[in-house]
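First comes one chain, alone, set out as structure tokens in the form predicted on its own.
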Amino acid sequence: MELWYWFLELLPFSWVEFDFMKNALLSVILVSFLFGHLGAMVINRQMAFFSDAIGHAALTGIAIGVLLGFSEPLWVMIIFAIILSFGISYLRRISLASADTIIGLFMSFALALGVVLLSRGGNFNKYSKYLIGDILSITSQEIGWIILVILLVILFWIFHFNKLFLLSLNPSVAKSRKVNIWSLDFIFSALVAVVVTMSIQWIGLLVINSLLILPPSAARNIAKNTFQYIWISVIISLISGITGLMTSFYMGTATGATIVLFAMAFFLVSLTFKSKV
């Protein structure tokens, strides 16, 4: 971190004197890289609704953590999100209901349960920070956890990207190639659940899904192949993240929501490129 601080202090900007901004900028770069990659596959796998459900269901994870006596219920949230993703994947496998129906049922139940538990005694306002998020509060230790998750995603990409991409294109062909589609689907779902849940405290559960799906949606309108699709998604995510952070600092607005506005602007501009292709 010292090297990062030293580098930023060379820049001619007023915000570099604040350590929380240095941490926030590094975390935005890391999270944007992570979301750009994962979001591209989330769109390919048609899992936008799933990631939204995980985000909203985080309230129940918070509530369970509070009931168990945790002052910071992050780990309980992550465990609950993994269990929820397993439940969704399992029901999608054995049920005749559509994926959207199953995800909607889980989201409605988990969200309602979370609100009921957290609102007992009128204490819901204590947890409103999770609705909006605060990336300026991120610590060096939390940045270390983000780096660890990025390494896990990279390892998953190295060993399973081609299988997951084939599964996105044609599950029947993937199954004929001896791909264990259900275990792969669950692992990816759990990975998305961990990333979304971990990031909620900084981004806010009200906008986190938008941050995950807008950059790859814009990239899809521009890219001509898979390689371009993923890296354009990452670039859009990075630019939106950095620009949104700086804008929120000078304007005093919520960082996560500001980043989403820039990502939405990229998506609208990308529609112009799509009409020319």
Given for the second form:
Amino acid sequence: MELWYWFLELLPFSWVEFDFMKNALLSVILVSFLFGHLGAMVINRQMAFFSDAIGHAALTGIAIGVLLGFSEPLWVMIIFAIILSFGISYLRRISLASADTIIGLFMSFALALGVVLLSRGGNFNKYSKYLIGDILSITSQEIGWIILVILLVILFWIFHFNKLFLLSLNPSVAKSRKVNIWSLDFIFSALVAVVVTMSIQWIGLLVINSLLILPPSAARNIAKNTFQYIWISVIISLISGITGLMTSFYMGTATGATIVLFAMAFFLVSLTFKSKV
Amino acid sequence: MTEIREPKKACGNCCTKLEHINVTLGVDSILEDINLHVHCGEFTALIGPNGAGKSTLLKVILGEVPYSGKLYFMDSLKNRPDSPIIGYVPQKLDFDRSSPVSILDIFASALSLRPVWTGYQKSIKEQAKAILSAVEGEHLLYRKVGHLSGGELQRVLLALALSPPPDLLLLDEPVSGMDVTGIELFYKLLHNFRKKYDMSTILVSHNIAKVSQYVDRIIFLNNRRVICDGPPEKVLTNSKLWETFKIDISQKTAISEE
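Form predicted on its own done, so how does the form predicted together with the partner chain look?
Entire complex below, previous chain first.
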């Protein structure tokens, strides 16, 4: 952290005076990197709706945490999200056609339940930070957690990316090449659930899925193969993240939503590439 | 074709055996009491109307769906290897046409340990090129899957299923949606590979007339059960087969007329 602070203080910007901005910048870079990678595979696996549901259902996770008496319900949220992702991937496995309907129903239910539980006694405002997100509140300890999660994802990416790619191509082809398809699907779902849930307090659950989905969607219009796809997605995610954070600092807007607007701009630009290819 | 394994000679002793296989998904029974014995070197067609359970039977052999009953593989020394090499050619890929997936991506992810997001090794490019040349598809290596014709993509998937040369090759309606020249070329290539390698082949198909020219054996599946099993000339004279397919065709016309 010391090194990062020292490096940033060399830069000629007014925000380098604030420690919270230095922390925020580092975490935006880390989270964008993570989202760029995972989002690309979420789109390949056609799980955009799944990650959206996980984000919205987090509200129920918060409510359960609060009811159990935790002041910071993050762990309860994460455990809830893992259980939920297990349930959803099980549904994807047994019922092929109607999985989306079931996810949709469940998402509405979890969202409503969360709102009802948290608004008891008219205290919902206390939790609005989860809706909008507040990246400026991030602590060094939390950055440590993000780094740990990134290391986990990189390890997973090194050993299982190719298998996951084959699985998204066709499950039977993957199975014929000895890929353990169900456990792989579950581990990936759980990983996405953990990353999304962990990031909600900083990005905000209203926009978190856009942040996951927009960079790879833009990258799909530009890339010609998977290598390009992944890295264009990561680069777009990083640029949107950094410019979004800076803009939100100077304009006093919510960071998560500002980042999403930049990512959306990238998506619109990418559409012009699509017609050329 | 780059050989990872020496092709062996047909011995007729190795086999895939299915005994009393039942598959139930939820409350629906998909397959009931399937008993099959597929010898090596044998080219078997699995035919039957939609919903008969053909694709599910392939998935049982792959180990993708849970089943009750016994499934085992035996090699020529009467050993029972748990996991023979299986090649599988799907009907289609679960990708839309705009996906940024190149043919090289598919080969690199299947044949190399190096994760595709870190780039492509030169050796894997050459290996993939060599494999593709065997299916007249060398020029397709850097193309996106969405830019290939149906026939080209199925040839690529056949080449993939054959590397490494499998003990058992499973094809799930591989030529549906292809034009006539594409189908001819596909069967010609398949025929050549079968002469070169000793492998059992199971082909799921709708097209009885076409497959009967090529296969040694036809298994007719209907209503979750094996109705008829034997060499083409025997199965094709079975009246039940013709009844089923006539009904199937008239149903299709009825639906399209509505």
